[in-house]
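Only one chain comes next, encoded as structure tokens, the form predicted alone.
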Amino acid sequence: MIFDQAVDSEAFGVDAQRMVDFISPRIIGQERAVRHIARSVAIHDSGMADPGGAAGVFVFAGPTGVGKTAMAEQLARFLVTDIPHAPLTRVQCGKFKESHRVAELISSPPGYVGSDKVPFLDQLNVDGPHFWAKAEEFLKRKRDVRDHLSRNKPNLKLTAQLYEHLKPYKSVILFDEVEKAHEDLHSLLLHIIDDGELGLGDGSLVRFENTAIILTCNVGGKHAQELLSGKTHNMGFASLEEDEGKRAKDIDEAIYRDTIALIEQRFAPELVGRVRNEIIVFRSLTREHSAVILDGLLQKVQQRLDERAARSRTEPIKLHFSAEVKEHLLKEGVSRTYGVRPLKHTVRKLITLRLVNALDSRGIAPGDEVMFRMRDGRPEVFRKPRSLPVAGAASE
């Protein structure tokens, strides 16, 4: 037999590419992380993954304010359902620093204190976001079931039947700041990662074969901040006068190398060994990335104005921003130490609040065009003149 036709085995399949196209525009500057996640999920969905494990296990590490939690939220929106509030099950690991608190996740055995409480990680809670999304869509199509529910109190038997009918479910669980949790929680994670299931206190099993598990980890975060802020000078980086792209690349490589080393020091070898190839160290964001994120935040302000106009059935207000205003917002809301985390608050304080004040004072009105320009060192609202002036806002 002759095998002479090369096949492009590097190209993403349709579903993996769909994930990349969905998440990349929403999580700026982390394309490498998105592609890593898409490859892992594609292997699971193809049926070619090792049997018995979770749909994917990822460790998100790296500097603060670069999109780790936002990545988890967008993955949930892609895998579960695309709604504004991410259908994500969160485990705040800082609440589970003591061994007895970890028991809340799986409940106590029968006869022990707490055995009567529903464990946080029971099957319905794990499947819950996707179950209710599916159920809502199902009930829209099944008027008789919807009418029955509207006439009666919540019916556990009917809910159970619906739950069985709509299986299977995809879900995403976020174990946030996993380094803060007691070692007992790390032991639970070993069972989930290895077996794809977890035994609860009552003897039942929770299965995670359709669940993506995400662990965010701030180990090395302080060191990353020092590198990004320039406090560490002995790394042989290019100076600020040299190519900024090269300097950023050098810093990212140092952060990656140091973060992996610190994770290996902090966690037990058996846990690190199982997730070693799925540790994703997020990159620091460049100024260009921050500018794109800022444009997205400003577009959301415009979107809220449009929604406000639609509710009140008035003409929308059109916003414009000068280049100087955008530069000011970036300067105030972005730092190499904290990333873009403060940017949302900066936009809220310097843009949204000024708009609200101008609206409340009737300085601007429906149908106006508004320009934010710098005056006296801060953004100010300027309204495009009309034939009839409106008091309370400066005019261009």
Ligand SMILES: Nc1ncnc2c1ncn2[C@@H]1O[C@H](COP(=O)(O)OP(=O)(O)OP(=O)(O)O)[C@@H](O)[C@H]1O
Contents of the next structure:
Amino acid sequence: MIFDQAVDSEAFGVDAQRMVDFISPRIIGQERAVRHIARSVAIHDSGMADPGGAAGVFVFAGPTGVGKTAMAEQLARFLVTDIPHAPLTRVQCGKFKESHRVAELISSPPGYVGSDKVPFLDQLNVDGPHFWAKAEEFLKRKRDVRDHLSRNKPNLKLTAQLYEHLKPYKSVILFDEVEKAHEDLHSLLLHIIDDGELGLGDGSLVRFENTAIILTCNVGGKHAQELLSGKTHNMGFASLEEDEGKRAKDIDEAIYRDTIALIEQRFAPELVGRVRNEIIVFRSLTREHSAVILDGLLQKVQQRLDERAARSRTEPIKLHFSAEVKEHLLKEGVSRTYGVRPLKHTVRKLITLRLVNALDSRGIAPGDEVMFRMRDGRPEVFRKPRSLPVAGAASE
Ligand SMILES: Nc1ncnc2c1ncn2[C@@H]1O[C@H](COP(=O)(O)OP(=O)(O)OP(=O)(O)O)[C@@H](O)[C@H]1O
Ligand SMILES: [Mg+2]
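Next block, the form predicted together with this ligand, ref. the form predicted alone:
What follows is the entire complex, opening with the chain shown before.
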């Protein structure tokens, strides 16, 4: 037999590629992370993963404000349902520093204190976002069920029936800052990740076989921040001007090592072994990445303005931004230490607010073209006279 047909085994399947295409334009500069996630989910969906485990387990590490939480949100929008409020189940691990708080996640056995409360990791809570999205569509189609529901709320029996009827569900659960949790939570995680299920206090089992589990680990916190802000040079990093690329790679590697070290120190060896290959270090963002993110935020301002015009049935207002204004926004809104997190606030303060003021004071009106330009060291609104072209008004 001749095996002469080479197959491109690096190629992404349709679904994995769809995920990359969905997430990449929304989370800038983290392609490596997106591809890692897409690959793992594809293995699970193909049925070739170890049976019984969760649909995916990922540890997100890396500096602050570079898209870790945003990535979890976009993954949920892709896997669960694409709605603006990301359909994500979140566990803030910092709230579970004591053993008795961890117990609340699974609740106490019948007869014990707290056994009357619904545990947080109850199946319906975990699958909630997908269940309600599916139920809403279903109810829209079945008016009689909806009427019945509204007459008989809260109708737990019907909810349970609907739950069974609309199965299966996909879910994404985020354990944020997992290193802060009590070790009891780590043992829970081991069950969830390894067995794909978790026993609750009332004896029921919660299944995680269709759940992508994301742990964020804020490690190296101080150390990584020092590396990023350039305070530490004891690792032989090239200086900023010398070689930005090498420096970024060194920082990534240092964060990876710190993450592994912290995980090894804080977690049981079984858990370390399970997640070791799933640690994804998010990259610090370059200036070009930040500029793309800024463009996205400015487009959103334009979009809001267009929606406002459509609602009031007035002519749209067109915005332009000079290159200097964009530079200024990047300088104000992006830092090595905080990533692009402050950028949203900067755009709000220096662009949206000024625009709203100009609209309120009728300095600009429907149908106008508006240019943001620097004056006296800050962005100012300029209106284009109706009959004249704006000089240098290209929105580069
Ligand atoms: N790579 C990115 N692409 C697009 N937007 C981003 C990116 N990184 C961050 N943002 C934006 O910046 C804000 C903060 O990002 P995010 O919450 O994901 O940070 P994080 O990495 O989770 O930080 P932390 O470690 O502090 O939790 C979000 O509003 C997000 O929209
Ligand atoms: Mg975060």
